[in-house]
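Here you get one chain, nothing else, as structure tokens; it is the form predicted alone.
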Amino acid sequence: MTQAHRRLAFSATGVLFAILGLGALLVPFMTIAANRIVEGDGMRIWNIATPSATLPGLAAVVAGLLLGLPDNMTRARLAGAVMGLAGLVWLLVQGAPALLEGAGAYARVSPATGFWCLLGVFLLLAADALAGMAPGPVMRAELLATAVGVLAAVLWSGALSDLSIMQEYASRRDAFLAATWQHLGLAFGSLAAAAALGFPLGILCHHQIKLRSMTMPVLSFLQTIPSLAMFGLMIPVLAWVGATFPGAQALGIAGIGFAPAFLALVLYALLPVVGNTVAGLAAAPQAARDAALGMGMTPRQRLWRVELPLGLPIILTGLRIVLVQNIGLAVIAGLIGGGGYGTFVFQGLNQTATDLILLGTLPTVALALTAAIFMNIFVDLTRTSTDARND
């Protein structure tokens, strides 16, 4: 009786999921609207094609929705997950063509708030079975690469070309490409900087204690300074510099555009990884420098043998925090002429075209995620091999 009891129990996050992915079959799905900028007329779920074009989707959902009631089965709520959001892109192939018929050249079509709300519901779901499975790094790293993979065909099939966002990545293809080049120099940048800077200085700073009570309030004090206050304040630094020294505009330094988006999101990334490469380094263990200095170890043989091999994990704990940072905070570059994703964001913002703000950040949500996903595999994987050089 009590195995039985066990069997049938249901999962509380489940539930709610389930809740929450059925009342949001209740709001509009998608929105028909004349052109880009006026609000579009919401449509629900069973109105946005026909019964038989619709009926596969929404039995996909439902059962998706089912499948993570089960509070002992991760793997039929990880399939439930799939499930429903393939039942989502089935709706929207559907529905797309189906509500543009006979709208007019014009019109423009949408996800409204209730295939957010469903794509919201089925993230959780998976990510909510992932968390009960503890895939290992392996097994997350091909998780990873199939989704990626599985989006950009769904994106490249054009089965999607018929909703309003892709529409403006059509119109808009060779500038969304030069914004992602952009978009990815200001984070992959910035953080390369940081590292070079503030490795080295968080190494001095673990050897030297009145350096770390000097520079450690100012990293600190340089993060509280709210992000848009902080690029505002780079334009007249390097409107300066641009002007006083020779050459300096010709390397792009000036007041406004890619330099002081980069110079902020640089002094922005400086905390986490000196804060995480004096605490990696700290934590080796007591024993281990003890035996290093027994057998011999110089101070640069014991950094570079046992004490940065034992802080990796940390220290790039400290790289993640700032990759993930640097591509949100990296949006409001656009607003200074830096460029990248935040340019579609600020142009749909002033045009009230909610698309166009889309195409800017949901980009940007897709590339945090991958990249937050992709740092923690790293730093298990050299968890891993530091457990496994300790044993």
Given for the second form:
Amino acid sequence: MTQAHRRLAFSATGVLFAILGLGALLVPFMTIAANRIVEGDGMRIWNIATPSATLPGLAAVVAGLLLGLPDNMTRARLAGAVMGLAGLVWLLVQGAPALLEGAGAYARVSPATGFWCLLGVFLLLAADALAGMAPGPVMRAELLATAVGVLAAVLWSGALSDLSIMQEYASRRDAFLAATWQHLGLAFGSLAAAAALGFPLGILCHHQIKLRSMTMPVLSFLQTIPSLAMFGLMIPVLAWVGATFPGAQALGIAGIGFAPAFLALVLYALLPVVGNTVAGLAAAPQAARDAALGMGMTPRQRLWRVELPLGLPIILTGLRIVLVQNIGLAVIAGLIGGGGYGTFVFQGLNQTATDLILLGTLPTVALALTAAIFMNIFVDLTRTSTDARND
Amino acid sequence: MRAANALRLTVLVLLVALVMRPKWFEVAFAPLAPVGGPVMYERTSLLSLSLNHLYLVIAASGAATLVAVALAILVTRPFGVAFRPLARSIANMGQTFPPVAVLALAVPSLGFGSGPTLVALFLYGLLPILENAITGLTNLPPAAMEAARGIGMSRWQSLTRVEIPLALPVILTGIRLSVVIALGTATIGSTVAARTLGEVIIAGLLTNNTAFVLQGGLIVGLFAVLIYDAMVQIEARLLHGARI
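Next, give the form predicted together with the partner chain, keeping in mind that what was shown is the form predicted alone.
After this comes the whole thing, all chains and molecules, with the earlier chain placed first.
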């Protein structure tokens, strides 16, 4: 009885996803607009192209939702998510040219509410199935690499080039590339600078309680200052530096642009770096410390051979927080001429061009998610290796 | 402690003066303003901007707290356990979405103004509270749970008298995180035409008036620091009271 019951059991989350997913089929899947500014007309999933073109995609979406239903079959649920995502891409590839046909030279097609809801449902289904499989760091790295590779291949192939967001991209390919480098430079550069500053500071704070009790509150207050205010406050400071110190302007230090954005990001990054360095160094178990003392290690040896290796996962978690946070905050740089994806976001908001906003936000979100997953894998890898060393 | 209180009072007085009597600071800010241009932002009353800013944060964080704590309670009950990994993943992965992206993405569907800002603040504010509340409600000392069951408490009594009070510190930390993020995101909200203090900074950026930027930045920064500090104090009081 229980055996049979288990075989037929539905996953509660799967039922939720199926209900949400089937509901999302009823709202417009794509929109077609006369140009890039005006609001488009919503098209239901079965109206975007001929039935023979939409049917395979629709079938894949429904099958994906149904595969998400059974409990205890995590692989099937993951396969369902993949199938559903493939179906969504198929529908976009079929729908975009079909809708554009005879719609005028300036017409734009975009994914609409229905698409985004289904995308969210299938991504959550994938996350839920993966949580059930509890894959190790290596397998997660493989999955991440596959996902990034497939996404890159789909975007590269040009199959989606009829979509409005891809047309926004095509008309500013060079600017997009430049923004990508600026964004990465802001996020990773500030991470490197914050690590170079925060790491020694964290080690000092670890040894001197007085310094720690003075530094940590200042850093936490810095972290609470709203990003726009922080970026703004850097402007007069750096304008003064640029005007006062000879040579500073030649280095590109001025009131607006890259420099104030970079400095603001470094200031935000200091708390997680210093805080987690202090916490990580303090995390070494007393037994390990005693052993190091007993072996006659100098304080420097204790730091490098015992406390640092044991605290590495916590220190790296701090870097993960910084990286994800700075990828997001770097968007604000677009407001003060610092470049990056924020340029597109705020241009898009000014022009009320939704797809330009998306051209700025989607890469930012993708970058932040990838960085978070990558750093999680990295932290887990160091954790398992320190665990192995402990055994 | 006395020095800290004196500092708090100074910051508070400075903030009130900046909001109520911007004229007093004209001399100090004048070198930063463009020649012949306005020094202090006086297009709208700073008080009404401040109040609207605070209203957005309080409304969004209040609603987010109610919904997030309710959700956390649901997924930590026996009937909701199936949804707990999902809630965890949403809270974890959702927080990697930059707040400004959530705000920008709310505009196409909700239009400009305070509406999308409120929704973005609410949605984003849910996540840290949800994460902390789930953590707090699942990491309870087994001895306390055992004792609650042992003295014959019903599930409801155990929840309201044991579990929530014990999880409160972690939940409060989540609420503080959420409020800090909401204050910052509300500031950016002025780029989508929400009436918040960010307006002063944006006006300064658009007209190359560093005096406006500094004025707005100072007011928003002081607000954030004072609110953060107040919440830390309230947490300490509550926990101290609970322990006695």
